[in-house]
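Next comes just one chain, in structure tokens: the form predicted alone.
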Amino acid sequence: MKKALIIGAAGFVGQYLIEHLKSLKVYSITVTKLPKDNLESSGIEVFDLDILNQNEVLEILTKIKPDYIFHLAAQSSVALSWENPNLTIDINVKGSINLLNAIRKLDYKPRILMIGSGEEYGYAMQEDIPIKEETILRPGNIYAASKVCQNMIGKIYSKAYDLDIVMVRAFNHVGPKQSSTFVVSEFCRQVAMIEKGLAEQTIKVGNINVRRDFTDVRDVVRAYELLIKYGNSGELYNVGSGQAVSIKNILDLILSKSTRKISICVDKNKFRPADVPIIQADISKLKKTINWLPEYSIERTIEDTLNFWRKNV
């Protein structure tokens, strides 16, 4: 059996990254996790850390001695980014060449991915929609700015130390469990708060015009570890849909589930400081590398969401 390792595992894609591998049964799969966080799984080890400190991260890794290291760990919220820009730099960019400093001393080499995000690219223009891994970058928020940082020091560790490294662009990946700082779990969640006589029937959104490339997280996990096994050493892949759709248009296929009638009021408290009109995948490199295509349609994975805040609130 190949070893997993999995950093950052007890956020929203760790756990169903966790799930996707015991499934195919070909993976010892070993977590990381903060000491605040909570996860529990069964046929797994579980283990604290601190990806700040960089001697816990070799500690680790010494012991583990994985095959492939699914690093996860990430500020991952925009929002957040604009309150806590620290934070995010330290998390997503120098957690991240901490982990490749202990990989660099380690007596074998591991295969690892890691993970960006599709807000790297930014103010793209129209004529780069969808867009492609070469598009030039134009990060329009702090968050895509660590993304940006921390995908470039890979593609440098990779050349200049000989790591055996793949790097995604994820866009917006949705589904049960996430949290309600990211807008479509949100809007479920108040949904579902209506329908239980727990809130006024009215939601509160920011932009609603803006457009953005939407995948089910059980997709997302799904390339990831095709990825890890398949993909190109040294290699960056857009991981998303291929499809851009407004968020006015998910707030509307949401609203039409409802068993309530619901009333739209724009919080101008909710825009950010700046906020990128349109992004959207092409997967074209993705699809030629791993023959993936999303299995999940936007309806289902916003039904899927739905009726778990209705479990939840």
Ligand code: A2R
Contents of the next structure:
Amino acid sequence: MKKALIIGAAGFVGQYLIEHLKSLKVYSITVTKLPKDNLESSGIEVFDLDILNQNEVLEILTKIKPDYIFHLAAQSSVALSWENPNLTIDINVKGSINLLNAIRKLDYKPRILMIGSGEEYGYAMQEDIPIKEETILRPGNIYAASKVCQNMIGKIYSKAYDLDIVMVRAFNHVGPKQSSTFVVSEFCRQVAMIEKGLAEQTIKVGNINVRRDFTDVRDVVRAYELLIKYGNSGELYNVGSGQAVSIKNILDLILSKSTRKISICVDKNKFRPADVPIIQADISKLKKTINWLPEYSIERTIEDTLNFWRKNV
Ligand code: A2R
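Okay, that's the form predicted alone, but what's the structure of the form predicted together with the ligand?
Once more the chain from above appears, this time first in line as the rest of the complex follows.
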């Protein structure tokens, strides 16, 4: 049985990855979470770990000796990255360096999957859409810049120290249980509140003209498990649906599933200092390497996310 370690497992993706690995029945699973986080899951070993603590990182790796490490720990919010750039750089860049330095000290080579972001491409040229892995990076926010840096360091460490690293640029992922700091989850939450009579029948939106590439989190974790097994060492893969949908289209879809008539109100406070107009992945490299395609339609994802909030507001 392979030993899988998930770092940052209490987050959105981590919880789905745990369930996916369990369902495959070929892994012994260890996960880490921050002390303040809750993580309920039977049949797995759970440790507290702040990735900023270099000694703790080495201790856990030495103890577990994982074959595979899924590095999910991050400050993952673009909005928060504007408010707190230092924290974003600390966790995403310094945290990743702590992990890679600890791996260098081991007497064997685990394989690590490092998760970057489609945001790294930023202001891609029209002719670069859909975006291939080798496209020039033009990050448009602090979170994106931190992930560019993380993946560059991953590439450098893999070459310089011969570490077994596979890197990902994950485009927007969505699904039930996602924090409402992310747009699709927030719209579903607002609709669920309205349906329960807990909010006015108006939904507040920011810039809904931008187009993004959305993938269901359950498809994303399937891709991660295949990539850690079959991805090429030192290489980077886009993980997305390959389609770009406007936030407005998503909102229309959510509203069409609501039992109430809801109006839209543009709230300038929800606009970001800068917004990239379109992000869409070219996923041919991913498809060729792991023979993967998304299985969840955007309609299904929205329905499940809306139902999650209907039960949880
Ligand atoms: O801040 P929290 O309590 O949500 O904890 C997050 C955790 N985390 C840390 N773990 C260890 N040491 C730290 N210093 C530290 N700071 C934060 O990482 C959270 O539980 C987890 C990241 O999960 P999410 O924010 O829910 O991100 P998600 O959507 O699961 O994305 C996974 C990866 C990230 O690298 C994203 O940047 C990328 O996929 O899109």
